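This document starts with one chain, in the form predicted on its own, laid out as structure tokens.
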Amino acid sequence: MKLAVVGATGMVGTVLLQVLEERNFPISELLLVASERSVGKTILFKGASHSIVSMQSAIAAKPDIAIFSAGGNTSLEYAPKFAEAGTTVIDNSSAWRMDPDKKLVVPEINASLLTTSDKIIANPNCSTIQLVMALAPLHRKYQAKRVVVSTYQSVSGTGVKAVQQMENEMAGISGPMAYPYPIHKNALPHCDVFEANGFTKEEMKLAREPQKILDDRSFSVTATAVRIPTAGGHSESVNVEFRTDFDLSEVRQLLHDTPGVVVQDNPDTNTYPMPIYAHHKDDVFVGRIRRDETQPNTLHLWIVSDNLRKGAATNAVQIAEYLVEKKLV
């Protein structure tokens, strides 16, 4: 199994290598790709040094799988070139997610759709993944009609520059700004760029991607995405109106029985999900499960997950594991 990691020096790329090592993904040859200025530098993986190679060298090596975490423009340019060489690409950017010819995959939900002809596979947005992990079993049972999401997203979702901005501000140091305003002791209702309709790209990803993953356009999602000064882990306040009524104990059981979902929901002991506890974990945590008393068939949920792991790296590795297990590469 020849594997390429494109964007190996970035935040997600670094976590990708950690996850690959932790899960003991079968690798006979590892190709690490980063920007031209990083070529020749080394990265440690499983105790061995691996030199960073150029994009062209990696394509020429014809890896079985290439996991991309290098931004949309890079994916648009180079993912097809890897695919033409026979490589199956798993892409973490937004470049291919809404392409009607590309699968948008959360393995626990829809990996069974994958075939050997899928040469570019899209990894969903981090906030989308944790939402659909909790929504999927409930939607199958009760049929969602309308979902209202408010997110509380960590600075790690923006990248290294944003983490540095927050750390500088906490230390009282002036430095480069990833955001138009301070993030320390603040909350920015501004994740990604604004679109013509007044929503941000992040909010529109949450609106569009769940429908594609669940293969159902009969429900709608509307979102407000907020950046908060946490180092890692995204949180979501989710309100779901279903077409049929539900029993709260059955809702908890459905979530409890869903692989990859952990229910943390006991108000008597102040037990509920928080990013500080989701950090470095692969599960999606769900709590504050309660009925909305203002309208029928409506449920409140609080969902938390590590955005760099299940929200990006772990989900991509799980897709790769499925491809290997089912002999699709």
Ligand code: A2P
Second form
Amino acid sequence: MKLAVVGATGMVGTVLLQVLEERNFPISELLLVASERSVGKTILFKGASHSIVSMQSAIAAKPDIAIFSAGGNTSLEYAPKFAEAGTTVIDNSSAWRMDPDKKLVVPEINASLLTTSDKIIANPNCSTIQLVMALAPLHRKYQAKRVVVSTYQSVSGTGVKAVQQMENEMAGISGPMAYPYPIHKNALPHCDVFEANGFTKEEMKLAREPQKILDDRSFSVTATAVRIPTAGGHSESVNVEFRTDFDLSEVRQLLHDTPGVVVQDNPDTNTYPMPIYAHHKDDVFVGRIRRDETQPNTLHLWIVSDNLRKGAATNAVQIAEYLVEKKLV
Ligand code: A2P
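Could I have the structure of this protein in the form predicted together with the named molecule, to go alongside the form predicted on its own above?
Okay, now the whole complex, with that chain kicking things off.
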């Protein structure tokens, strides 16, 4: 398997290489791509030094799979060029997610849609992935009608500059700002840019992507996305109104039986998901499972996951593993 990682020096790219190494993804040749200014620099993978190569030389090498984490504009420009060369692209940016001709894949939910003709496959937004991982089994059983999400998102989702801003502020050092305000000791109700309807782009990703992944427009999602000064993962307060009633112990069992989901829920022992425990893990953690007593058929959940792992790198590698296993590349 000839594999290219585009954006190998970035936050997601770095975690991608760790995940590929940990999961022992079969690689015969690894092409690491970053911007022109990084070409020639080296990165260690499985103890061996790999030089960063240019986009053009990676395309010319015709890899079987290219995993992109280099921003939307880079994906828009270069993913089609890899695809023309016969490469299957798995793209972490938002560039192709809502394109009706591209599949938006969380392997545990809809990998079976993939065929050999899917040459650009979209990886969903990090906040979306952890939401749908918990929502999918419950939706199948009780049919979600309306989902209200409030997020508490890690600065690592913004990139290196944001993590640096937080660390500088914690140390009392001034430096470049990734956000319009300080993030240390703060909460910013502002993830990604604002759209014309007053929602942010992050909030609209949460509204649009779950319907596409679950292939169902019979439910709606509305969101408020907030950046908080954590680095380990995103947290979500989720309120779901279902069309049919549920039994709480059955809800717990359904979540418990879902691969990739871990239930952490025991008020007696103060057990609930938190970013400090989700950090560096691949699972989606769910707790604070309780009935909303203000209206029928309505459930509260608290969902936490490492946004760079299942929210980005791990999900992309799982897609690649599926392509290999099913001989789709
Ligand atoms: P570089 O390190 O050379 O800038 P992050 O989202 O964490 O900032 O990472 C972005 C990643 O995308 C980095 O690896 C960055 O490389 C890479 N990148 C940015 N622009 C391009 C480009 N035009 N072509 C290839 N890689 C790019």
